[in-house]
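Only one chain comes next, encoded as structure tokens, the form predicted on its own.
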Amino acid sequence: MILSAIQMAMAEDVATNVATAERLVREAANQGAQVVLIPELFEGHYFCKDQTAEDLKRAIPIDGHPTVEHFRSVARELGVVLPISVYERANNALFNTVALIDADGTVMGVYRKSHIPDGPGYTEKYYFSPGDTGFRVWNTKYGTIGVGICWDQWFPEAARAMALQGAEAILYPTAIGTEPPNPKWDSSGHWQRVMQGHAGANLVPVVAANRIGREEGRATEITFYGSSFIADPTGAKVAEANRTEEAVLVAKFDREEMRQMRLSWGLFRDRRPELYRSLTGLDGGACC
């Protein structure tokens, strides 16, 4: 399984970003990549910095979505798996969604972001309903892939749910950078370490693809800090981008070797689900 993360800056117009993403996907494929991850909401600037009704019009239904359709053709031509992050409209509901495209160009399904943040500069609850798909994995041509979206990456339950469903790799398209209330605060190390923990705890590679560049909103601005990376099943970083430059990361993993590691290490054998009931309540109590 050869995994890749793309790191890029976003222009304001969709066509430019689609062209940039395609160029980098092709570069990854030329390096042998089989599964290529593009950052979250890569069609434009991260519009959740502000709350404007005009930006709600960005949402488009998945069926016939022009960006999804474009990358279906790219996936089919190159023989690569592409999780494509878009703003989805489903009747009167709006979601932060990934459409999972297999290597033959088939849309295998969608995952809708489960955890929706709400803070200065990241006011996503204005734009997105909480996802209703549950955590999902897909049996692609190159292996079983689980995909979360950005804020999902901070929650160990999401990664564990995907691992329990058989994920051989977990991917997180991302948009994260400075915090408008305190631009000097840097979460990049924390951000990486949390996902490295998911890799080590579940014995699967983790891929995170972030954007770069400074984007100005009406009342806020964010400098996205890149630092995209790929971690191996022990949580060690095996590929990492810097904070400011476009990048294509590629790392190769032996699926059978990882499968044997997961079986022999005992992390799944020794689970005690009957003792985890407190996880089902917001206050640590049982939900019912």
The other form holds:
2 protein chains.
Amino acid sequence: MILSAIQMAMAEDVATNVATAERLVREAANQGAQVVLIPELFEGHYFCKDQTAEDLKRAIPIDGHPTVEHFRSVARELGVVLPISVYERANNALFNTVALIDADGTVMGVYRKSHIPDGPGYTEKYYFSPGDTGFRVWNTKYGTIGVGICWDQWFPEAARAMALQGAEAILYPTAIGTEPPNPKWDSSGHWQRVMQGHAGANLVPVVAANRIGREEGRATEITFYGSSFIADPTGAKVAEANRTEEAVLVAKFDREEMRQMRLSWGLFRDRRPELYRSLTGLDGGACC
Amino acid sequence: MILSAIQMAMAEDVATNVATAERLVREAANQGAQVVLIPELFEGHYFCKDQTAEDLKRAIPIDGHPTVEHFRSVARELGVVLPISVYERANNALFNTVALIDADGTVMGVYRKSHIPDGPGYTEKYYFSPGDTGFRVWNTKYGTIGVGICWDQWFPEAARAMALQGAEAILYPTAIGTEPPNPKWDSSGHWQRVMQGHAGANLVPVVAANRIGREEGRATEITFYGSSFIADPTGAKVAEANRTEEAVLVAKFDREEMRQMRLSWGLFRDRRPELYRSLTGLDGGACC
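Target state, the form predicted in complex with a further copy of the same chain; input state, the form predicted on its own:
Below is the whole assembly, all chains and molecules, this chain first.
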């Protein structure tokens, strides 16, 4: 299983971004990548910096979505799996969604971002309903993969839910950078360590693809910090991009070896599901 | 809140180990520590290397337990909180237990290790029943703390359950080192990263206290790798011991600042408990 993360800056217009992403996907495929992760909402600038009703018009139904259709062709041609992150309109609801394209160009299904952040510069609750699909995995040509979206990456429950469904790798397309209230504050280390923890706790590789570049909103600007990375099943980083440059990361993993490691380490054998009910809000555990 | 981890080698006899632990607790208290963590089962060698019925006799009821009583006096004298790890006999059941001693010497209650490992060198399922207390936190003189025990440290669910109950710090007494089937295999980085992930995901400090030294069992030997550490609420290590030497780690945290960080970061606001049922085995999520 050869996993790849793409790091790129976004232009204002869709066509430029689709072309850039395609160029980098081709580069990854040339390096042998089988599953290639493009950053979150790569069709344009990260519009959630401000709350603008006009930006709600960016959402498009998945069925026939031009960017998804475009990358179905790319996936089929190159024989790669592509999770494609888009702003989805589903009747009257809008979601932050990934369409999972298998290596033959089939859309295997969608995952809708479950955890929606909200704060200065990242006011996503204005734009997206909390996802209604639950956590999903897909048995692709190259193995079973789970995809979370950005803020999902901070929640151990999401990673665990995917691992329990058989995920052999977990991928997170992302858009994260400076925090407008305090531009000097840098969450990149924190961000990486939490996902490294998911990899180590679930004994699967984790791939995070972030954007780079400075984007100005109406009242708010963000510099996205890149730092895309791939972690091995012990949580160690095996590939990492810097904070400012375009990058294609590629890392190879042995599925059978990882499966054996998961079994021999015994973590999944020794879980105590009956003690975890407080995580679900049942048994009153979520309060106080 | 000033947290401390003690790292030490264990002798065969209880008196020597109690004396060593007390000496290091006093050293920590001299450095201002308010909560001091001694490693797991510090009364003796780690007996779970082999399966020996004789070793079952090490278990003692908590009520009147000599080592617990000893450290109640130490806690009262020094005004420190001490989680004390012992092998507990509870009628016909045996548990791997921590008694939580508050700074006035009161035993606030016990936590019984929930996740029990089993494998060459660490055959704990022979010695301990899976804990029946569930995850617990205690509102001590210096703040609310949660304690997991060794193998518990690999399970994000345990850390989350403590955080949801209000833990402002999570502590893990530990005994971990080489893996007898492959003495060259080193899990120390993996071990640290998973706990750093718990710290970062729950925005609380994590303290891990491990033993050092080589111990021979009947057929099995283990060299414990120390590497005790304290992580801050972003998962960054702020204090760390080496692999071979006795150590007293101390780190100070501002409770109000951490509480504010947890609120402003928004992770606990944005959880989706209704989507986490698969973690509990409900909804059939734990299979396949």
